[in-house]
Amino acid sequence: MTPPRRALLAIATLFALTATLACGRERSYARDAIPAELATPVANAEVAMDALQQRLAARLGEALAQGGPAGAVTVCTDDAPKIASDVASEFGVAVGRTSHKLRNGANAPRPWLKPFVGAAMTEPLTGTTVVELEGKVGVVRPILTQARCLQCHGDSTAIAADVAVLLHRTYPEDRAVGFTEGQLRGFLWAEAPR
C-alpha cells in the first residue's frame, strides 16, 4: 500500500472510530490528552491493568518454565479469569482482555471496545486510549505479540502437536493463531468509576 493510500485509510478509520463513539455518546482521548477530571479514574484503571498484565505474565512465565506451552494453555483457561477477578476486586475496577482474533469467547469485547477491535486489522491501536462512558471511564491499550507468545499464538503449522490438540480441545473455535512477533494480538482494558 502506498503512503498516500495508507494515510487516507488511517483518516477513514479514525473518522469511522470517532463516528462510532460519537453515536454512542462516548468521547475518546489519547492518554496524554485527557481532561483533568478523568486523571484519577484513568490512573486507577491503569494501575489495575498493570497489575493484571504483570500477574498474568508472571504466572505464564512460571507455567512455561514448569510445563511448557501446554502449561501456559491451562493458565489462560483456568488462572487468567481468576487473576482478572482478583485484580478487579482489589482495585474496584473491571479489567480484562479481548481481541480481534478471539481464542476464548468469554473475552468478547464490551460494546465500547468494538470500534477498536473492528479497526484492529486496518488501523491498529498503537497507544493507550481513554473513553468516557456513562458514570465511568474506559481505558484500552494494545497487547503486542512477544516471542514466547508464538508457542500458542504463532503460525498454526509451527505450534507443537500436543499444544495444538490441547488448544483445539479447549477452544474449538479458536481464532488466536497466525500472529508474528510485534503484531497487535489484542487489547487490555479497564473500566473505572468516575
Contents of the next structure:
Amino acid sequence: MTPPRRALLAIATLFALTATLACGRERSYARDAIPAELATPVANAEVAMDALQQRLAARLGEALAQGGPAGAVTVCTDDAPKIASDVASEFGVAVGRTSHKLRNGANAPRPWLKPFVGAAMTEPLTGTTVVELEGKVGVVRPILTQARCLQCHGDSTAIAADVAVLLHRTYPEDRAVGFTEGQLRGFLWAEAPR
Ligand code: HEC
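Please move on to the form predicted in complex with ligand HEC, as the form predicted alone is already shown.
Time for the whole complex; same chain goes first.
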C-alpha cells in the first residue's frame, strides 16, 4: 500500500471509530423524566426488580431465623444467584445486583453499570436511573445497608468470628465488609427488551 493510501485508510478508520463512539453513547434519564416510549419496558424492569428484592429479603429473613448468620451465608451463596435467574426467566428481564465493593466476582457490573459503580464513593446514586441500551432499556437503583446486613457486611465488631471465617473461605477476595447502616451497599439492576 502506498503511503497516501495508508494515510487515507487511517483517516477513514478514525472517522468510523468516532462515529461508532458517538452513536454508542448511552442516554440516561432520571426515572421521572423518561420519554413516553420507554414507559412500558421500564415498568417491566421495575416489576422484576421488585420481585428480586422481595424474594431475596424474604429468603434472607427465613435463613437468619433458621440458622443465624453462619447458616444464612450458605443460603445467600446458593440461593441469591438462583433467585435472580428464576426472576429473569419468569419476567423475561435480566436482573441482578452489583457493587463498588464486591463480595462475589460473578456480580461484576455490566459495561453500562460501570459509571454508576465508579461514582459510588464520590456521587452515589440516590434514585432510580434509566439508561437506553441497544434494543433494551437498563434500570438501576441503589441498595442501602440496613442494620441486619451488618452481620455479614459490617466491620469486624459486627461480624461473628465463625461468619468471618466462612465468608473468607467462600470469597477470598471479599470487599463487601466495613459498611455502616444507611450507606450505599450496591445496586439492583435490570435490562428489559424494548
Ligand atoms: C448471612 C450473611 C449475609 C447477610 C445478612 C447479607 N448478605 Fe449480602 N451477601 C452475602 C453473600 C454470601 C453474598 C454473595 C452471594 C451472591 O449474591 O452472589 C452477598 C452479596 C450481596 C450483594 C451482591 C453484590 C456483591 O457484593 O457480590 C449485595 C448488593 C448485598 N449482598 C447486599 C446485602 C444487603 C443490602 C443486606 C441486608 C438487607 C445483605 N446483603 C445481607 C451475605 C449476606
